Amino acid sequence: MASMLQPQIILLKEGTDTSQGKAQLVSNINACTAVADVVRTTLGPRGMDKLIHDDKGSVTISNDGATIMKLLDIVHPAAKILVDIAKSQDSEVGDGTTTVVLLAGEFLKEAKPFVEDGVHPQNLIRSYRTACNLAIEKIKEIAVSIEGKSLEEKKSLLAKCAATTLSSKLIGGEKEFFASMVVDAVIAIGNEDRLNMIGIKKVPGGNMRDSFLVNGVAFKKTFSYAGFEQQPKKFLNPKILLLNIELELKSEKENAEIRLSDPSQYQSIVDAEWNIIYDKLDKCVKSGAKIVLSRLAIGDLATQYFADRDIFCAGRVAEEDLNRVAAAAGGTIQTSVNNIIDEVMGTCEIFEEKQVGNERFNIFSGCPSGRTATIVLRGGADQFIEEAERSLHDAIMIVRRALKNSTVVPGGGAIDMEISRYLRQHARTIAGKSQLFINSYAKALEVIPRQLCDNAGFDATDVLNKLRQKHALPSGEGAPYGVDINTGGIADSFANFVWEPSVVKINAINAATEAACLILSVDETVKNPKSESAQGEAAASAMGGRGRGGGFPGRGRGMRRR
């Protein structure tokens, strides 16, 4: 009767939303199972493309995991974690970004029967951990690698490497033509670690066929002044200075007095102005420049003194193209046009302006160090073109990583059949509850063949199960077998050339276990109701006007009106 009368022991704020336990996690698993099943269908060479229409009105088509968990708004806590891993895996590796999703999805799918069976979460997390371990080394164990290997034939298993990842984007049908140039524009740039060292410009029009890489840099023509059109547009083995100083006639930033005592020294004043900016130019063409780029503007009188030297110049360069123009060329940008020197010039064997749809172009090829490529990318609809373009981002990336982690494994789901198979026969000898789970977890890896199949519209359970008895064959010979696009059976991955590097699947793996665990170790949520509604009354108090004085007029700490 006492312990009925004691008083409840109220310790959060008032309107606090608690939710604990078993329910809490399955209403966590099932809002990530949700996010998966949005990505589901974008999967692999057959996969479909998600529209996103946000509130500003602009519209995307993307086929691309982290893009669209970007644009989704999500707003449940723990379905954020598989937005923040397609996120790194993008940033890491550059592609597998839906596979991530997908398989932290399924991890998280194959838990919830043994959650709702009491299973504490703990147990799970430690044996998906160790089955995690074991699929790592499995994939290092089966991992190829291309080092070694001469030019020519690193560049062709490269490019099946890229091919193999726009096989699933919007531009797959030129994916020979593609990952041939993207090969050339990573090995131009050799060991430079910077990625906006290959430059991608999109002009609208034209078909995917016009697209171009060039071997040093392509900017836009920039916004140019009277006497541009006299310039020379083509050069042979210019010499190029680059600037970070306009070049025209501008008033006095400081507001100075002059006071004159006669009218024949206001010329001379006026005469100064511009014999500082002669100066400059003088300097500029004494040097031998043929070429002049500045980051600020070249003014009228600047563009028609150079055309009349017979000298090329741009202003207003964006400051990327700029540095990249300095990193090929080997010059360094200058703030000053004094006693400039050969050496901090740049050269290239080939400068002209070309014409590509209806944009004009100056393009730099041939340069001395040659640290950087850029591609032009062609298409018909701005859409479209934006999509080539994060396509062509994942296949940098990738073939950036195949170059440092010489490694590859077959793709097409082969590698996560292999992962399957061992898992389930490493499970077997282990007595007790781990047994169950690491089971749990092999059968989740099985969602990437499977989804690869339902999204090309074949019977997944059909060749599953060809799958299935092809990578249990004692003499293991079936385990590089994965799912045949084309046909709708199996086939050999490596020999149809779908690789992908094994960084991709490791990394992979590795984040979506991580997430995995992390939503599984999560047993309460606590959601305080003020921390939302603060800033709207901040913003509410502050149009309200109760600042000092807001209310009454003449209160204020303000000059008083005379």
The other form holds:
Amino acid sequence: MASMLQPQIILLKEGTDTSQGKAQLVSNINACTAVADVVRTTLGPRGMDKLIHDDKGSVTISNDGATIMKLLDIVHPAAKILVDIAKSQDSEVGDGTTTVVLLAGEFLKEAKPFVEDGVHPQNLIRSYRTACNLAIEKIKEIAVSIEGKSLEEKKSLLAKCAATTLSSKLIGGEKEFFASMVVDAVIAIGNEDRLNMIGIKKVPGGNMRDSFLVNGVAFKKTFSYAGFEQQPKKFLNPKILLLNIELELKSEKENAEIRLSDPSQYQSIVDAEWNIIYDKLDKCVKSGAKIVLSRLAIGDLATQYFADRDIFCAGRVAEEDLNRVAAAAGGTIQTSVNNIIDEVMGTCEIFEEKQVGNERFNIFSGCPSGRTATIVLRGGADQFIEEAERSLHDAIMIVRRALKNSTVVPGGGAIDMEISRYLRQHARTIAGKSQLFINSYAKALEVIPRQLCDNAGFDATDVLNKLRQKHALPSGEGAPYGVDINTGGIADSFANFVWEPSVVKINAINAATEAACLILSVDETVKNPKSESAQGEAAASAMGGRGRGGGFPGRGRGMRRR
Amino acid sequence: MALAFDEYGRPFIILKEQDQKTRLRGIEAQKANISAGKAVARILRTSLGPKGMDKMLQSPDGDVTITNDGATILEQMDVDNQIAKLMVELSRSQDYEIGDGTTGVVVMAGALLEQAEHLLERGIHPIRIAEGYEMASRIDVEHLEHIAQKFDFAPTNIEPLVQTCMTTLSSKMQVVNRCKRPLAEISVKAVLSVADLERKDVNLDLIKVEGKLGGKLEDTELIYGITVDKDMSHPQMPKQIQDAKIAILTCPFEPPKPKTKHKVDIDTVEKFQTLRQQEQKYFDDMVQKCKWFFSGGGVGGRYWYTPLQFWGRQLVLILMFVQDVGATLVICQWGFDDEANHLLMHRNLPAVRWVGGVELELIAIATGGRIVPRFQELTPEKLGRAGLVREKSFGTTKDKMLYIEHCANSRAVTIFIRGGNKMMIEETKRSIHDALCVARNLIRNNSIVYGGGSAEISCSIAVEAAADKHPGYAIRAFADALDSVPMALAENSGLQPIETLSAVKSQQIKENNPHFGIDCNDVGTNDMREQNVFETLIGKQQQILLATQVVKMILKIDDVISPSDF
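Given the form predicted on its own, state the structure of the form predicted in complex with the partner chain.
What follows is the entire complex, opening with the chain shown before.
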């Protein structure tokens, strides 16, 4: 009786939503599995694309795991972790974003029955961690190094890696074409770490094969003034002057005002302004430059001045393009036209203004230092080019990673099967519960080949059994076998050049395990009601913003106005 | 849209505002996408070919467009569906890249989608279909190259080019059809005069296409020079100038002012005098260069001593200078006031004011002149030259235009279109644009294939033959889709589609001659070579590749997530 009379202790604010214990854990797992299910179908060369509208009406068609996860706008707190690992995989290695989400989802799914049966999550976590370390060691062991090969050989090996990445994308049909383009681009920038030295320009129209690589810089014709068309449009070995100043007849200082008490100076002010601009132009011409580029405007006066002297100029060049020209042509960007020496001017073999699709492009090719490359992408629709750009970005990242950590593993699910087999084998040597957990981890890894089959419409069980059998061969010769996407059987991925850089796999397994462990270790979610109402408020103020701004500070009023 | 439910059947809130989103997935999504794409293609289908019909489109603000140009129709339709938008972009890409065949590419894509739908119903994996299409398109493109013919043209022999442009124009509006021959000739001549044959580069910006209401289509002409929709600044100025020397100015007719905000304090008469003297000196200096002034031209004297005519005096000095350099016509980017106008007239120096920057540039290119920013910099070398400058008025209206013709260097030309109504002129402009693009493409690559659906039929036969060697249904489906273009041509021409197509097909196979097509114009022969119906090879190849590419993209989507109010 006494206990019933005791008043209830109120610890949290009213409306706080707490859920805890096993039920909460299971519900989190369910949410994560649901998210993994969304991206599931995008895996592999037979993976499908998603078309996602956002509320602003813009549309994305994509096959890239990270892009899809980002656009899904996930609010579930546990499922958000999956978005984060996809993002981290994207920024770390650039590819394998679908894989990482899928693996994490599968690890959790395998853990679910154990949790329901009352296994303490920490036990699971410990075993998963062990399994993860074992898996990574195994990858390192299997990985084949491409170090020490000649450049030509290396190039073709890298192209294989890029082709594997591209095969799952929309541009998969032309993967060899793009793979070699990507490799050329990456090799061109050498060991330079700045990825922005590879420019990707998108021009709607044409087909994919019309895309081309410029060994130098290309950018769209900038806004031009009258007189531009009278300039020559092709040069061989020109000197290129790069500027960051305006070449325009205008007041030298903003908001300046000149007060003349002595009218005799009036004319000198007029002359002074003209002299300033002519002096600048004259210096540009005297420097011997044949091409003048500026990040700021080059006005009509300057355009005509240059046209008279057979010099090509372009104003308002985007900063990144200008930087690329500077890196490629070997010049430096000048902020003044005084004392221009030959060293600060760049050069290239050929400069030309060319028609690409509906646009005119300025193309600088055959640059001496060659530390830049520009890929001009063509395609039938805007979304197509956008997706192609994302795919190429993945491929570029892969090639760069492979160039640095030059080890590769067989793809097509082969490596996953091999790790799975290894872990199962290892599990048998362990006494205790851990054996079960590591076994389930091993089973979860099989999701990659299984999903590859599912997406391609093959009988997954059948293919998987064949693969298990191959991998279980004691000689170990079956290790590189993976799913053969063309026939629906199995094939030696290594011999078929389905290669992935090992760093992609290592990172994916690591990130997925960590995410799974993180979610498993959560047993209570406290959802603060305030954040909820703050959201509502934000929405209300967005809707009824005018009402509040108009002198009704009452929040309720704003709400009612909806 | 809920992704998952808990054990009580309540949905998890995983996505932001997830109950306001809809999701279509799997085969349903593909079906919905395909039917959207097909719907777009169906609209354009009737516009294909020489007997294709036009569409009338009314924009939200009431403007009416009548056209049968695929890209224009789709652009104006303002579609909302995402897949339909892809079709619009497909047509636009063809327009950007080739400029012609914008209807054909959409019809082709629609046919491919239709075939894909059948295959999907049979349970074939969409990516398999896409791969089959891709392989077929490659076979197709190779085959096109195989049946293509090269022909040579020279600036002296433009006949082949004209023939190809005529094929393009024949599919346009009937009114254009009427005088396609002269229009084709105009287009070809225009392109050839701006083309850089060495680099195989044509900048279409240098061809100005201008239209003016009134007259008839036959009055359309090619002007080796520029027309400007302006008239002489003073009605009494001469209307015609032979061997004009043109000063192209970007400065107003007044003494230069500083660009910086300035203020001159004048509180005494002396200061005013000084200021005046300054300006006077400026012009004196300028006039130093002007021999005419010193060699005894006394006319200016009248103004010299009249303080009230202060500004006018300066002006006249400017004019004298301009004339002394040798200019007989002034084209000015800015305006000038009535006084200046009067003086120009008085000094017999015709002038045109308020000419836009783009036109100014074209005039400079056409006449070989230079644009001059300051009077001081005017030299005889910077003057442009034109054989004839005349002002032409039209009909009974007061509209006048300035023709600058017979230019020294006609690297910029104008096509001047006349027509009975505005819509017709607009449509003619679009047709001419297509013809120009075709001519440009031929300069870049002088291979042609025969039109009238003959290329498609020939490809269909080739792809079908290849389908026997490769496994899969998709390649055969591609061959069927190829048939739909000649089929639509026949349908639109009022022929029996199936009968005509099969007749032509069997004829092609029997005689092993890829030149047989649909006789849309009822000439009496099926041989497109005799009918002189050509299309460019790259245009045709581009159509196939683009259509395949977009169809592949549509087939690859299996999940559509959108806000439900869409």
